[in-house]
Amino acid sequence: MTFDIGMPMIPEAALFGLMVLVLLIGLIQRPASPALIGWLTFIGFAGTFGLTFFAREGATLFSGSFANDSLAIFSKKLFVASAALSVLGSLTLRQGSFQRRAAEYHFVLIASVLGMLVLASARELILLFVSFELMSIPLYVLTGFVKRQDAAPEAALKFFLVGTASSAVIVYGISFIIGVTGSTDLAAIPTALVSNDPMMLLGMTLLLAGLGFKIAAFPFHMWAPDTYEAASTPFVAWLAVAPKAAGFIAIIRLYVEGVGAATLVWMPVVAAVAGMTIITGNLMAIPQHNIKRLLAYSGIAHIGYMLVGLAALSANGIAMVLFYLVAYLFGNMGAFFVVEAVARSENSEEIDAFKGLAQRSPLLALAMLVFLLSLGGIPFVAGFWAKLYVFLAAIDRGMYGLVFLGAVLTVVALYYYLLVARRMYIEAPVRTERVQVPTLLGVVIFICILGVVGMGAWPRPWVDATQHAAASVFAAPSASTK
């Protein structure tokens, strides 16, 4: 048997090997060196990211239950890249838990990313659910990892209870789908939807509700603010992006891919959820005093904007959702890393900790301003194109009311983003000494700045990549390549 770097599961195999290696080092070397484990994990993620470029489109395994198409490969790159940035940012953490249990932290994180990679290629309901749980269960552990922080265990418990309930709803929905179709294959769903069987519609509705918990869409968003506030910031930076992206990939697989005209059944449902999510996220962000809670509600609003693109149920709409996810990765992760730098200096995660930041650390303040402007959709940074493109996709489908709502709430979002900018640039600092930013944290912030500005200045390559990824969703079924 010859080794083929283009074999379907080579990125997954690489991550599994990395996970075993980290576990063994943690067992042999007690306590394991946090720097050794962290750098090993980062290098492993970087290597896995490189391997995704060699993944062969169209290759399948397990009788088609696992398949690589352009959407799967694109999403795997996003998952691994975001995890690598999170690990690089977490290398500067000095809490006791990260020093004593570095191997546990990185082992669990790798397991979650592995679940995401399998989910991206899953073409079968059982494999989809198992990979979702492999992704989700480690998130509960990581949320409460800093056990001595009072809010962390409570937030982890809330996250676990909500996540368990959503998993139960998903399984219940899957049971109806399997009962109607007589198959666990995702390819059996489109045919069953055409028949308008009530049990099939009930199953798909329950499944959509369960996935709504995973992406923190209204009214299933309650867990996000507490979780974001309590967990370590480098982990939250990744939590706010990658698991949500995985949820969108699952929704695309189930409700868009191959479904054809039957997708029109879900357009008003997704549009309504998108509108309510945008309203809830933006309005609830306004009274927040904790910057991480503000970014949590901001993230909920961004999920709503992504749902606008999804509601279009077109190739262009799906492509723009993927573009939005990448823009959100750079803008949101960058903002959280700046929060981490300021919180270390001020020992506070309150918005007031940013007072006078432009006078104390002008470059750090400028970076935060760029990230906030991108999240707010100001020209010409990545977030501007992301919002514009999803709005144009919705307009193409005649969804003028939803686009108008999204545009109005974008102005509301600018209000609370600019409140943070006001603290940084107008209000006087409480302290005068410079904010010390660890080198690695500065590197991650710089990478995110490059992403936000680069996508804003030259969005075409990113648009082409996302359109190529979305094209596979609407392509005619082809023969599997074994």
Contents of the next structure:
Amino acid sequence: MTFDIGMPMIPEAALFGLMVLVLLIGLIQRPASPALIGWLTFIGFAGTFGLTFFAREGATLFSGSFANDSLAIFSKKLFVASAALSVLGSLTLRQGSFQRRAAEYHFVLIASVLGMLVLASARELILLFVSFELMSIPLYVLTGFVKRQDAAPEAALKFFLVGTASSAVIVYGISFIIGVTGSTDLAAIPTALVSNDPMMLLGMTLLLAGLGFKIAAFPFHMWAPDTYEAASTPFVAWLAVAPKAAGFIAIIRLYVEGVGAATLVWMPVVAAVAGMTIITGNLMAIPQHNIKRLLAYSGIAHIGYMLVGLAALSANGIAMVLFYLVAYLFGNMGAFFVVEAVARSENSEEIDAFKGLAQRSPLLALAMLVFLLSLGGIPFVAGFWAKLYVFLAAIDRGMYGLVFLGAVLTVVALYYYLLVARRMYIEAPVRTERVQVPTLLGVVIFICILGVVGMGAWPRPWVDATQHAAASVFAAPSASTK
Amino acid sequence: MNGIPLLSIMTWAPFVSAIIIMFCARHRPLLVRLTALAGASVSLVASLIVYVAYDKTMAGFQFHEQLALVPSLGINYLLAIDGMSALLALLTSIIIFAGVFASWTVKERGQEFYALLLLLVTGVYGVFVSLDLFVFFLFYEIAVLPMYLLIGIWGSSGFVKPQGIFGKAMGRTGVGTKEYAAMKLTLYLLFGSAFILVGILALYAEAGSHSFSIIALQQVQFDPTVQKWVFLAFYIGFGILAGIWPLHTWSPDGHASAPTAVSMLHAGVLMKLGAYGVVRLGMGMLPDGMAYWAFLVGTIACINIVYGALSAMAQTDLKYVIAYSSVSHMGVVMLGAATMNVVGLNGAVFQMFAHGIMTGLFFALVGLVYEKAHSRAIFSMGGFGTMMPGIATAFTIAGLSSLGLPATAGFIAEFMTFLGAWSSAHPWWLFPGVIGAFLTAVYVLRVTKQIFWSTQSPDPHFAHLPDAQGPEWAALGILTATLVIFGVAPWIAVGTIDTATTPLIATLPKVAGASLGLLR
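Just the form predicted alone so far, so send over the form predicted together with its partner chain.
Below is the entire complex, every chain and molecule, led by the chain shown above.
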């Protein structure tokens, strides 16, 4: 086997090297310079992001258990890019623990991203589970990283307990599946599903419940607001996006890929979960006073909208979920970074901290408005297309009720987004001086704005890319799409 | 025409000037206004050219522009215009052009005000000219959302005291304040857009042709059940914006709280957007659905006419009177559409135009009166006619058009609509319409007499009030002149409208109706 840059595992190997390097620096240089570690991680992520462009489609490793199909490559780009943005945003963090323990923070973060990358390519149940855990366990650590704050250990513990319980459920489900199929290969699932074995259905249901925890779908969404509220904001910006995306990739791999007509059994289940998630997320967001909790609940609702696309169980539906993920990445990360900027200046994460922002820092307020409108699904920003595309995919399957529900609850979502806009634009400021935005944070916000507006103004390349990525899911001959 | 994308220029000119205002004209109020005026002028000129160059001998859509947006999903940036949309685009241009003058005196955060106003206008133009449902919806949303900030920031709170059995509960919602009105308006309209979205997606899925083009979808024979439900979705969705009873309550609150130019634009143009949507999407693509629901549409329109007029009579706040009169007059539009014959539909479209100009003029005048006298309470004002003769004259002309006096645009519109109603399947629709016109005369003349032509109010605040000044004259002049010109020479518009309505009516199923021999 000759070495070339398009081989599978190259980005993973690069990240692994980066991880070891960061750990070593942390061991040698005490205390490690946060700037050095941070920039090194960022450059490492950027380099890995570049490497994913060289990855050859269709290449496999370890007798097919690790495969780089177009979906895997697409999602790897998503994971690494979002992690890079998060690192860039956290470079200016001034909290004590980030100063003293920068190496640990970044080491754990890289480990989690590594888990995601492996997950994206995993074609085998055990590898899938192990990589899922490699992704998840660092997240618990990172949530509680600011350990001097009272809420952080509590949130981390909650997240940990819920997360490990769901992992246990996943393993339990996997055990049934392996028992029925006699194989750990994902390719064995479709044939077993068609046989309608009850044990198989039980296993798949347990698996769905476990993954539902990870993506914070109803009724497994409770951990999200507490976790988001307590953890550091640049990390939350990433936590709210990338692990959810990873969960979706896992669901797509397990439930949609190669399953064909047998998939349709899951349509009502996923549709019901989607509907409930949208309702819960949007309604629970209304009474929130803390902006991070509000974004957490709205994030739950967004997961619901992605599930709408998933419920369509068509190539188009999957593509639209991926499109939604990218739109959500830019919109949600951007919103969290603006929250970080305001929170740092005002020492408050209440929505009231945004009062009169438009008169204090017009550009920052405009940025927040654009992100909120994107999340709310307003034209010329990414979220509009994202929402319409998932609806379109769902309506192709005749799910009028679900689409109507989603469309009506979008109005509810806009209500609470507009309440934030009202604080920023209509109400008078409490203080008048400008909000100081660190340059790097400004850069990250600007990148997110570019993403949101770019996707909104010219969505075509993104649609093409996501459709290409989703094509591999339905490439199997048994697939039936509309 | 010669490859110049006139429709795109018309649509995007306000947007471009909004961007320029936002980023290049900070803290220079005059430059902001001039940039806004330039954007509005470009659109006005473009829409005039389109209107004049529109080929009446060759009906149908003209001035096509196309750009593939997302080919894999059949989404195209597809623009074209027919007689109906040409007239409504012209209306938009006139209103925004006058609106820029009318809001010349906005002081606080003027830059953001003009930027949002122009953004809104882009959305309105886009809806009138787009032939792709997806793009249509995109522009529709843009036309709705800036409203929240425009009313919330620059609006004025009214003097509404909630009374009656719900008074206590209503008081807590902050009814009458601008924040309440802004949120109510936005949520109502967005709620409506949810219906529209589902309707659009349903058409797309049912047609199965993977195209959002209105022209392509018009060729498709949809199943009658689909037509029935999708038409209902469109009727509710667009109807909210058109102010149909009982979903109209956002309109008085919103229009009364909005700043002058926004009221002008919203009552003058945006409500027409709703009616346009019902006609273009509902009637144009779902003929059987229209036939099925015509009775409901017409009857609710009758309720609108009478209920709106009665409500207007009961108001003591000048802006609320005008706002409720819009509800009443939009009923005339919807009634004309429900008649399902050419005369009635022509009347409806003409009424869209006439009412747009008229209500724009009204709101401009109310804004001027408020600015000079700082009052909207009708019965505390009096005798302003001697102090502000220009405003008084314009108000009287608008009022006369409102009650349908011959030689004003309002007469032509109402006459055609009522004629259509009489020859429709339900001739009794005529009577609520005429009663509405009578009630309009009552409240309009009463208000006009009280404020302008009665004896001088003893209140010293109203002792020395100036007339309209400078740019304000421009707004009043343009709107009043349009009202009269289209009243004495209605053929300027009717011929053009006819090219759009005749083919549209031809696609509808034939309905039995009293024939007066006046109809083709």
